[in-house]
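What follows is one chain in structure tokens, specifically the form predicted on its own.
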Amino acid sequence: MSDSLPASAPAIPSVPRLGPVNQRRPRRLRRIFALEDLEPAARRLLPRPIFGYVAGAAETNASLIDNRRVFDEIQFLPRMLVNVSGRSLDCEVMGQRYALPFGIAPMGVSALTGYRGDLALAASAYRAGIPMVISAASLIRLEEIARVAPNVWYQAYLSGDREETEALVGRVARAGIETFVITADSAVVPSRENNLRNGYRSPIRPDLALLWNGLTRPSWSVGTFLRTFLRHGTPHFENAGPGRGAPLLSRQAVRDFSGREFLDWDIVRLVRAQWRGRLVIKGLLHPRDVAIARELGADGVILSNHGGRQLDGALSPMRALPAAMGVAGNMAVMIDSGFRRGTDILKAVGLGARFVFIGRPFNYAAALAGEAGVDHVIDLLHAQLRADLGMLGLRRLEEMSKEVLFLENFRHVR
């Protein structure tokens, strides 16, 4: 069985939609100067279950806090009396030109958080040159976020059916989509006790805890929770399979995201045989994973422990990076988990990786202000990135490698 691409798409954006940042922002950016910021503002404006759904991990947070805590272990090496006026950020990845060397991670149910959230993201990834991820467990469906954004990637949760695999992807081909992820890190559902501990539940119950989180929080209450559900009814999960999955109150919904305990290398194998464009392994940290991912063909992997939300003490990504690097031959290693600033991202790029995934502070972007959140945002890394690699003495992200880096202090998989 074979899915053809679409002969022609819709030109992706060559350069990005960037301004001053500080110009006709919402009240609620006003106070945004960094991607930090994002979280207690949303802290403020999301119901408790629902902020602690977001910006939880696993277990003890281990993963989580050494995902930011291993860029503190790399410092620069500038050049200088560079002259770096003609400072350019695009870079290619798999083929395809981007503006900027980062993208937004995928996200489940970003439109519970934000009203249309995934809209959102996508057109303001779509108007900046870079791509947006959906996820298998978001709440629009995949067909009208592609019609948005004909750059997006699909992310997939699956289960190791094969006829259930081979109808997604013949979806996913037929929407015009040309990038598919396997998420290759999230086949058992982990211990997730900080969910508990916040009262978030899945699936979502409509009881007296919920109701007074609603009412203490009547801003999300009113312009995305009712917002959403008087517009466009009780929302799904549509695109976890082939069809509509379960809706977002029901129990169903729960066994949808489960039993993916079957899931191998033979699925991926079935994919590539299937699927005609670019596609991606997303959740590996291991050097062997990586040279198998080679040797099935695939085009990219993402360096992920899930922003550390799967297992508890997984290895921050950047510490598997060199390692990665060198099994990769001339598959495309990107990279997320942790990426708070421009810094974070060139310290990325000058270890080899081709790209960056932010998840999390484009997720609070979109709850704050919608697509204006989520340009900002956007804004914010551009100009960080673009002062960093100057300051750097570099003039193009292809002159970032580790003669500017220092890591002698770093500890990772060699």
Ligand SMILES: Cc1cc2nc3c(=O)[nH]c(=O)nc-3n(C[C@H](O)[C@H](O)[C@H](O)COP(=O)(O)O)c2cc1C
Contents of the next structure:
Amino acid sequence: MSDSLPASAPAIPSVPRLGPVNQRRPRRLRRIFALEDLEPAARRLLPRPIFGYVAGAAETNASLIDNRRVFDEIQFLPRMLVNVSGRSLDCEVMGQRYALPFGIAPMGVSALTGYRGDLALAASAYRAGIPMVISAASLIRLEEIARVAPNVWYQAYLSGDREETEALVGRVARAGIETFVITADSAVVPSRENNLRNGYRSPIRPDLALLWNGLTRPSWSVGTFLRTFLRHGTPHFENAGPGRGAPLLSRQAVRDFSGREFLDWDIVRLVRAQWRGRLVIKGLLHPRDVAIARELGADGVILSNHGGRQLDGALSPMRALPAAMGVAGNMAVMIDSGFRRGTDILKAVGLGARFVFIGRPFNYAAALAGEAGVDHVIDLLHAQLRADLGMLGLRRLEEMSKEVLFLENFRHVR
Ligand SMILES: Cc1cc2nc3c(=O)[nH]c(=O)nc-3n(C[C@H](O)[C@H](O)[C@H](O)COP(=O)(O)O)c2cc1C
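Given the form predicted on its own above, what does the protein look like in the form predicted together with the named molecule?
The complete assembly is shown below, putting the previous chain first.
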């Protein structure tokens, strides 16, 4: 993988493909005008337990709600009468250039919500010149995803087993993947009562409840669920370790993904010693943790509260960003949780973030319309970012700074 955009990726279009409604766009996308429109559409498509699993968060949704609310505390102070023609949105992250300042966050079981979901996400991201992160809890082999999209990153849920970790790191390197992400915030299983209320169970059991849910959502049942089983057999967790993991419908899957309470910084040291590519720690909020990641030689961190899905009440990562910037040094500070608009992304970039990841909306988009859905979301964000940058009186992302932000109402870690 080179340090520039992939050769086969198209040139970054200077005018986003928006304009009048594209007649060839799948019907399910015709009324998707912004990322917020995806959730109600996905609710109509997906069986209730599966939609609830994606949309839901932990306990009272305090973090989920604050992830959105924080953006209202930051306003813009734009500059006027600046020539903003010829704007560009490309950016550099850890020595790599990307066409746009956002990527697709790792999400488990994306091939259950959308047919071959991980491949749709990765292929579309690659075409657009942005990264997609393969989840450790994904159902399609990482080697297959990396063949379709050589610029993918890999996210690990590490086991405490040294040999297994070394073998996994070797497997990811052999697949040609250059960025290894360790998720740090999921060592303990959270309380997601909403899964219980919605009837989401892992492992999924082929019982009457599943049959009923399937009957109420026939389009997903035939187009995703049955099509997957008939064409590819029972999906397995393919990327949690060095070899094939448990099947989706087994109890073993629960054991593999619950409880990694032994995880600590020693495992990061171990991976850093072996992994020669870029190393990123995801799920940090505390500035001292960001400082440790830097001391241990991480190339980047992703500030995140897991989209509000882990510790309920954990700070919105936007509130942690200013303090993290103070200790990050040369490390790339990236961020996710609650980003839905170009303005959200620009607020983070103005505070120093290099890059933003977005989760749920991409999951819904792949479920609704596969690659076309993911393309559409990228186009929407691209159009918003391009317009917003121009209205701020800026031509390049590098010009985005606190200068054009009004921060008096912004409550954050100091
Ligand atoms: C359905 C779903 C599955 C997820 N699976 C993973 C995962 O396997 N690994 C991980 O590090 N984060 C996982 N996340 C968290 C995302 O990577 C990301 O932090 C979060 O979705 C960002 O918030 P947003 O959805 O509000 O954009 C998952 C999120 C969702 C919604």
